[in-house]
Every structure is written in structure tokens, then in C-alpha cells.
Amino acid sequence: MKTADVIVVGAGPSGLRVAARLAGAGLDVRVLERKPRVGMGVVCTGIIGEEVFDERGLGRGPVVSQLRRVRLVSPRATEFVYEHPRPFACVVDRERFDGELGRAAASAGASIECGLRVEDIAVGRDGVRVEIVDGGGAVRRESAAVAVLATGVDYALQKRAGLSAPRDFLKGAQIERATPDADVTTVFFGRDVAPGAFAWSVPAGPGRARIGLLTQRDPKGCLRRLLERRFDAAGAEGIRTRPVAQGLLARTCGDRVLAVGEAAGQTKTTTGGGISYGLACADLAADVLIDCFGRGSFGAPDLAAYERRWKARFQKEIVIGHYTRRMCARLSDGRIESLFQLARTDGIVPIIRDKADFDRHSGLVLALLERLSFMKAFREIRDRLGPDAWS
């Protein structure tokens, strides 16, 4: 049986980031990934806030476009264009982005092995044991002092380890293709477009765009109709779907095990994006684990510092975003249309320019709720969030 200090299950951004940090601290780290290679077949728009690159020391080689101007389209095709004073986010090639994180982890000393599916996890007094199935069906076991679960929206191992799993999901669908106006970031709203959420077209390099949506039901059918109506493109070939978890998880660590990234519900509940939160929480997880190895203690009380730190940083964002999105999903197309008309004549743009933060939306959400509180629906959302939301 192979042994290591840390086994990381999942080679997405958060898993690779925590592996690089831990290996760089001198720990023996094993990363186990079920896909044949790192970054393969990721269903993700790949939008990352500009600040993340400098904060995490990431290279910009995988960047394919920058976002500054956004066009919003209402259910009745009313358009509202917002242009930020400077680029606020980047779109990355996810396979290249993940590949660079993988090379950084390997350079730090982590061992990364792909094509392995972790079927089971058992936590004992002296360590963690995982059961692994390779591409040929052979079963083997490995052990470590600690396991980090970075499994995205697959929560089977979390449940086996006694950690929490989300109950609320949106359904996402996306396709990348050549299309006119590919250089314009566009967001579509309406019950006919994406019931319960929104759709998008995001630049993905010269002449290409990632077109996708989040919705409460039938994501592939909704995206097919969007392609036909807005992009003169028929058929569903190439459309890929995935669930997107919503809401705060109660328990993301226990004895000798913790979850990070989407596996811990660390996603923006307004947009469904998870890269920046996952990277930040991976660093918090690494800090706590390095301290635990220094003390030789890996119990739930030791790892609880991780949960306290990441929730102190992101709980407010997740809770406010989740509740506001659920309430806004109830708005009729007529109400959404009235907001577009208001945005064209009212002082909403200065609020956006002043409060907009690509990775932290609560300040903008609360400011808009206060401004729109003369409308009954938004006053109810503001009042139900309560005074603690503003603190």
C-alpha cells in the first residue's frame, strides 16, 4: 500500500493549488484524478477576476480575453450596456489554466496520477485510507495522514466521510463555437431563456464564444432554443451539462479530512463561478494543514480552524447571493423588463460602478436592494435578509 502525508482527490484548480502549497512545505502529497489528464473536458465559462492573478501569483498565459463591456438583454430584447472603467475579469482556457496549476504542483514535489477513480474513503485513528480503481478495473488502496477532497460536484466521498453535501442545485449547459459578435460579452434574461437564472455569451478567443446558461430545468433544451433564436444555430451537438451547487454547507471538515472548492460549496451563488473562491480556500486549507503537521495533530478540532477561516471570508457572500438569487428567480418577465427601463433612466449605473466587485457581490446586491426598495419585491428581499446582512 502506498502511503503519503496528504492525498488530494481531484486535480481541479483548488485541489492542485492546495497540493502545490503543501508539497512546497515539504510534505509528501499525492493527487489522484479520475480524468485521463488534468483539465480535460471541463464544463466551465472560465471567468476569473483580474485581481486573482496577482493575489495568487498566477501566470496570464491561459488568458484568451478580458472583460470590460457587458451587454444585458431583457426578455423583450431591450438592451442595456455597461462599460467598466477598466477590465474587471479574464476568460481563460481551462485546460491550459489547470495544466499550469498542475505543473506548479508537480514542480513543488507533488505526485499527480490521472485515470484513477477513488471509490471509497475510510478514516481511522492513525490515518485515512482510500480505495482506488484504475482504468483497467484493478483495485488498490493508498493511505495518508490527511485527505483533501477536491471532487467538484461529486459528493459521494464527502458523505462517506461524514461531511455535508448541498441540497440546492442549478443546472448548467454550455457550448463553445464560432459565432458573430463573439467579442461582446452578453447576458440574457427571461423565463423563455433560462427559467430561474440567466444565459450568456462570453468571448473565448478570436471569433469564438462560450454560450451557456444556468436554469432550474431542462438545460440542454433551453440552450438549444437560445442557439436557434439568438445565434441562428440549430442542433445540440457539443452541448455539455453539469449541476452547479448552491448554498452554504454546514460541515466541510472532520477528523483527518477536509473539502475544498466546489466540493465544499465554495462557489459564487449569484453566478455559479467557483475558481476564485476555490483558490482562496485552498490557500486557507494549506495554511491550516501545514500547522497541523507541525503539531502532529489532525483531529476535527484541529481542522476546524479551516472552516472558521473560510466562512469568515465567504459565508456572507454565499448566503446573500443564494437568497437573493432564489427570490429574483420568482420575478416575472414584466418585472425584469421594468428593471431594464429603470436602469436606462435611473441612477443605477453609478451604484454598479461604485460597488461592483467581480468576486464579492454582496456590497452591490445590498446597495441595489436599498435603491430598489420602493418596488415591493425588492423591499421584501431586503427586509427578509435582515439588518445583519448590512453589518
Ligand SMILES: Cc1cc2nc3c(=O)[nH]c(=O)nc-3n(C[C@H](O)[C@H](O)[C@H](O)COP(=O)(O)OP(=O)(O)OC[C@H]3O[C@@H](n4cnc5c(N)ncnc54)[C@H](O)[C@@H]3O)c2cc1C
The other form holds:
Amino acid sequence: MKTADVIVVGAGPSGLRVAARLAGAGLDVRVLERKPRVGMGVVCTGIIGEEVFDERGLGRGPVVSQLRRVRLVSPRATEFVYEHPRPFACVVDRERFDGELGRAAASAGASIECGLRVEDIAVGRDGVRVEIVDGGGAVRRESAAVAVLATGVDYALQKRAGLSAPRDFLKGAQIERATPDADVTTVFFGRDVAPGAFAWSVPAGPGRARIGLLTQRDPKGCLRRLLERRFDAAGAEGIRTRPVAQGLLARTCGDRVLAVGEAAGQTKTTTGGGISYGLACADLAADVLIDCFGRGSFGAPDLAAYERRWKARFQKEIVIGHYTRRMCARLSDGRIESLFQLARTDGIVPIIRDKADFDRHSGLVLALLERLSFMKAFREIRDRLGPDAWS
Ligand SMILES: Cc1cc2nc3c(=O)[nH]c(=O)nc-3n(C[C@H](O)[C@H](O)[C@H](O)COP(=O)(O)OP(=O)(O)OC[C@H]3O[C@@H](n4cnc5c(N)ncnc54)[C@H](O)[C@@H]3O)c2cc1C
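Same protein, different condition: the form predicted on its own was shown, now please give the form predicted in complex with the ligand.
All chains and molecules follow, beginning with the one already shown.
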């Protein structure tokens, strides 16, 4: 049995970021990842807000394209182009992005071991013990003062440790391929395209696009139909699927354990993006854990500062986004179509230009609800959210 200060389970962006910060503060950090290599086989479009790079001191090496102009396509193929005054987001190659975060964690002193699945966790008075299975099926145990669960959409360990797991998920599917018009960012809406959410094509480097969608059901079938109808491409080969967590989680830390990133439900409930919230919350987790090591105290009341801090920053975004997305999922194609007509004629674009923030959507959502509340569906959302949502 080995003993570290902190065991981080999961080497995605959130886990690697916590590991880098904690190791940089002089703690002995072990990162355990079940995949054979960091960043391998991630299903993600890789869109990250422009500001995140400077805010988190990230290199731009993994950036493959920038987003500024977006073509929105309605259920009846009405098109509307929104152009932001400047690039608002970057698209990264996730394997390289995660690889750079891994190198940062390793050079800060964290030990990262891949091909190890953490099967179980037990929290005792003196520490946390994890049971690990390697690629050959051999079982071993390691222990630490604290465990950070950064397992993405796998919630088995959270449940074992008494933390919350989401009840709502969207289903994602994506493929990357060479395609004509690959440099045009397009978002598709409609019940026939992506019931309950939306689909996209995003530039992923010269001549290539990531084409994907989020939906309430049948992600592979929906993407196959989108490829056939809009991209003249048949077949499901190469389509990869993964769920996205939706909604605020009640309990993301306890005695000697905390969850971070998608493992703690820290995703944008409007779009399903999770990288930037995960990195921001990883920094908050590291700040709190460094304080805990300073005091030598790791009980639930000590770690609760983490949950208070991340919820102070993101709770409103997650709750308003989740509610609005679920209500919008009920809009008929006819309603979506009339919104497109309004967007072309009715002064919605200046509101978007003024209020759009890539990572914080509540300001834009609330401004649009005010503007659109003459329509019954939007009046209902506004009234359900109540006056507090505006303060
Ligand atoms: C189709 C699709 C498109 C998306 N596009 C975007 C986008 O453009 N922008 C964006 O910000 N987000 C996007 N997301 C969401 C984004 O991918 C996630 O929110 C993000 O990867 C979460 O990072 P994380 O570090 O919390 O978890 P992850 O990146 O999921 O990392 C978790 C790691 O933990 C490991 N792990 C899990 N369980 C164990 C275990 N028991 N033992 C050991 N290791 C374990 C996993 O192998 C994995 O490597 C998209 C999601 C989907 C499905």
C-alpha cells in the first residue's frame, strides 16, 4: 500500500488541473487514470471561451481554430448568421490539450499513472483508501489523506463516498471528418435534428469539422440522419457517444473527499460545455485543499468551503441554464421557426452582442426572456424563474 497526500481519480482537464496546483504547493499527489494514455479517445468538440486561456495561464498550442461567425439553421432551413465583433472561443485538440495539462501536472511533481481503474473507495478516520485494478486484472490498494474524484460522467465512486450524482443527462454523439465548408461553424435546431437540444459542425483544422449533437434520445441515429441529410455522408462508422451531466448537485464534498469537474456536475447546462467550469472549480478545490493541509484537518466542515465557493460562482448559471434548456426542449419546430424570424427582424442581435458571454449565459438568457416574454412559452419561463433570477 502506498501513501500520498492526495489521490486524484481521473486525468481529464479537471483532475490534471487540481493535481498541478496541489503538487505545485509541495503536496505528494498521485493521479490514477483508467485509460492507457492521458487524453486518449475523448468525445468532445473542444470549444473553450477565449478568456479561459489567459485566466488559467494555458498555452494556445492545442488550438486548431477560432470561432467568430456562427450560422444558425432552423428546422425549416431558415438561416441566420451571427457575427461577433471578435473571436469569442477557440477549438482545441483535446488529446493535445489534456496532454499539456498532464505535462504541467507532472512537471509540478505529480505522479500520473494510466491503465489503472479505481474500483472502490473507503473513507476512514485517518485517510482514504482506494482499490485499484490494473489492465491485467490485478488488484492493489493505495491510501492518501484526501481523494479528489475527477471521473467525468462516471459516478460510481461518488455514490460510494456518499456524494451526489446527476439525475438528468443529455446524450452526445460526434464524429470528426473531412467535409466541404468545414470552416463554417453551424448550429442546427429542430426536433427532427436533435430532440431537446441542438447539433453542430465546428471547424477542427484545415478541411476538417467536428459534427455532433446533444439530444434526449438516440444520439447515434440522430447524427447518422444529420450526416445523410446535411453533409451528404452516410454511415455511422466513427461516430462516438458520451452523455453530458445536467443540473446542480447537492453534495460534492464530504469527509476527506471532494468531486470536481463533470464529476461534480460542473457543466454549462445550456450547451453541455464542461472544460472551463471544471478548470475554474479545480482551482477552487486546490485553494481549499491547500488550506486544509496547512491546518492538518480534512473533515466535511473543512472541505465545505469548496462547495460554498464553487456554488457562489456557478450555481445561478447551472440552475437558470438547466431550467431554460428543459423549457426550450418543449418548443415545437413552429415556435423555433418563429424565433428565427424574430431574430432576423426584431432587434435580438444587439441583445446577443451586448450580453453574450461564452461561459456565463444567464445574463443573455434573462435579457432574451425579457425581450421575448410577449410569447407565451417565454413568459412561462420568465415567471417560473421568478424575480430573484434577475437580481
Ligand atoms: C459530444 C460532446 C461534445 C462536447 N463538447 C464540449 C466542448 O466543446 N467544450 C466543453 O467545454 N465541453 C464539451 N463537452 C463536455 C466535456 O467533454 C466535459 O465536460 C469535460 O471533458 C469534463 O472534464 P473532466 O476533467 O471533468 O472529465 P473527463 O474529461 O471526462 O475526464 C475524466 C477522466 O476520469 C477517468 N476515469 C473515470 N472513472 C475512473 C476510474 N474509476 N478510475 C480511473 N479513472 C477514471 C476517465 O477515463 C477520464 O479520463 C462535450 C461533451 C460531449 C459528449
